[in-house]
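Presented as structure tokens, the chain that follows is alone, the form predicted on its own.
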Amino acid sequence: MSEHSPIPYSPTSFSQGRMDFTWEELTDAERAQAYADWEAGKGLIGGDPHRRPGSHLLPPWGIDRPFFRALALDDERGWNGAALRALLASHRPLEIEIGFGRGDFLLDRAQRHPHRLFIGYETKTKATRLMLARIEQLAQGRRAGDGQAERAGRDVALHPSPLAAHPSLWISDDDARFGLPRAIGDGRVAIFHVLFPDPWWKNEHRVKRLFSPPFVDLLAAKVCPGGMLHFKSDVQEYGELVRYLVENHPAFAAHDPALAASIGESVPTHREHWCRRHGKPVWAYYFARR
């Protein structure tokens, strides 16, 4: 447990799961199909976000605070947009996490680096929330128990700016691929991490899983020359997979753990945690886009 994680690690109900995870590599009409369910927005968890009503508009708890969504970008209400926009227009290194979950790799990332910009996406809105009062304790220099944290997700108002105290860490409740084609400029991030996504394990909901060969080309026009992707995830089926369709990819090269140097000390995600705490493995993929 690294000393800049601000809350400890809770008992969870995580299991080991299914393991009978198998794929094949794809024909050309599986290749077209997945372009195809990609272009019409389906498995987008929670929908195509255009057919919300108000999905232009920032939801009152998250006004004036480090949190974004794609389509309310332009709401005036808060300063939101016109500071992602500032930052993301800055040169500071930009590392994205998919699917934060509680946020611990995350917060701890964003404390080692502090001149670095993080931004994390989690389709979880409750999670959501939960993470932005974990950044706001932070700022404030609170360590707070996951009781204070939910007691203070649900309030609305809080403290004017926590941006001018803690700018470096936003987020976001929109499913990735949806928010970062919309969100974040080609060639803009320097790491992406995507740790322990879920499997999808049954055949009618494999739309639904994060690895696709469109995701990939998202992944490779965001990630700038030189920058990396790195994967885990404790179903080794499916970190073959995510192998195969990333090093199938011309803008990726094949998986090096000597990139595993360029994360550095981190503390793990809480499925992380709750796999080595089990003696269970964890797969781990680097990939170096070129």
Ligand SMILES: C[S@@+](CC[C@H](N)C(=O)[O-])C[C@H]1O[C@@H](n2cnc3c(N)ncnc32)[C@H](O)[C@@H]1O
The other form holds:
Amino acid sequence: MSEHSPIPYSPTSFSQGRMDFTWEELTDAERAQAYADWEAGKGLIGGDPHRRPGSHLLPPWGIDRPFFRALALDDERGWNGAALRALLASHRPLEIEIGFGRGDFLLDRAQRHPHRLFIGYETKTKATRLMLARIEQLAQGRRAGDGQAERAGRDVALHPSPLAAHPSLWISDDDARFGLPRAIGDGRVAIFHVLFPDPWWKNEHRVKRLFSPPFVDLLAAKVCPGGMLHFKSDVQEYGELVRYLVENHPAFAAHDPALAASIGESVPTHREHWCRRHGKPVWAYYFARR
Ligand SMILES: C[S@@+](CC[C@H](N)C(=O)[O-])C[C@H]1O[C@@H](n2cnc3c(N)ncnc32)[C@H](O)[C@@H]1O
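Please show me the structure of the same protein in the form predicted in complex with the named molecule, now that we have looked at it in the form predicted on its own.
Next comes the full complex, and the chain you just saw is listed first.
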């Protein structure tokens, strides 16, 4: 493990949320409907990016930073697209987190494994911008809060970060279901981390839920043989739905708790930290790609 700076936590604002998640095995009609919805782009967070004005351009705040949008990879006002493509063309193992939220897990992981590549998807643009700032702070060898000390005229200890050498951690505010097929090659991903995704309790919101048969097909296409899906939730029944969907896919082996060792040490996500503080159980699943 490489030396890295600890990432401090601030108080959380999570509430318990509903826990009465129920699901049933899909009928053929429901499965067909899930594929039809996927094809039609239904349920994408923020709607279909093709319909957004200027969707082929990076936002000004994202230019020349480790940020991308699938539809703006050819925007030549910045080095973003070319740099990301060059990194993806390398043989460095790639890990992708979907829904990184505050980004604690991903930042920590990128610091521990400087020879791997990391990509994070998070549809909340504000959270993505905050994460960009955190990535750049770390790359400059600082920790959050150091700037304050600097302004106060105090000595600031610099913490050289492995992120300083290469921008090995990139982020996007695309809906991962839209971005992954367009930006990431088949078989390129070593590990997907999907940690505490929104359960979307209501029936009418189900189409926004990440896990569905076409989403599992997408994961199967992107993960390399021997790669893995790492999933966690504090909603036990959502975990069981994911297990049902993934284990029914021929590309994935059954959940194997022993695979936790291949993830190794990591810091908890923001939600997991909240669960620990409040004594709430967490369910973790590890599925190897055959
Ligand atoms: C419940 S939060 C958990 C955040 C973080 N993983 C944690 O454990 O603290 C789920 C996050 O996933 C993001 N999200 C939901 N659907 C997404 C999608 N299709 N693509 C990318 N991010 C998504 C949400 O914006 C939200 O920040």
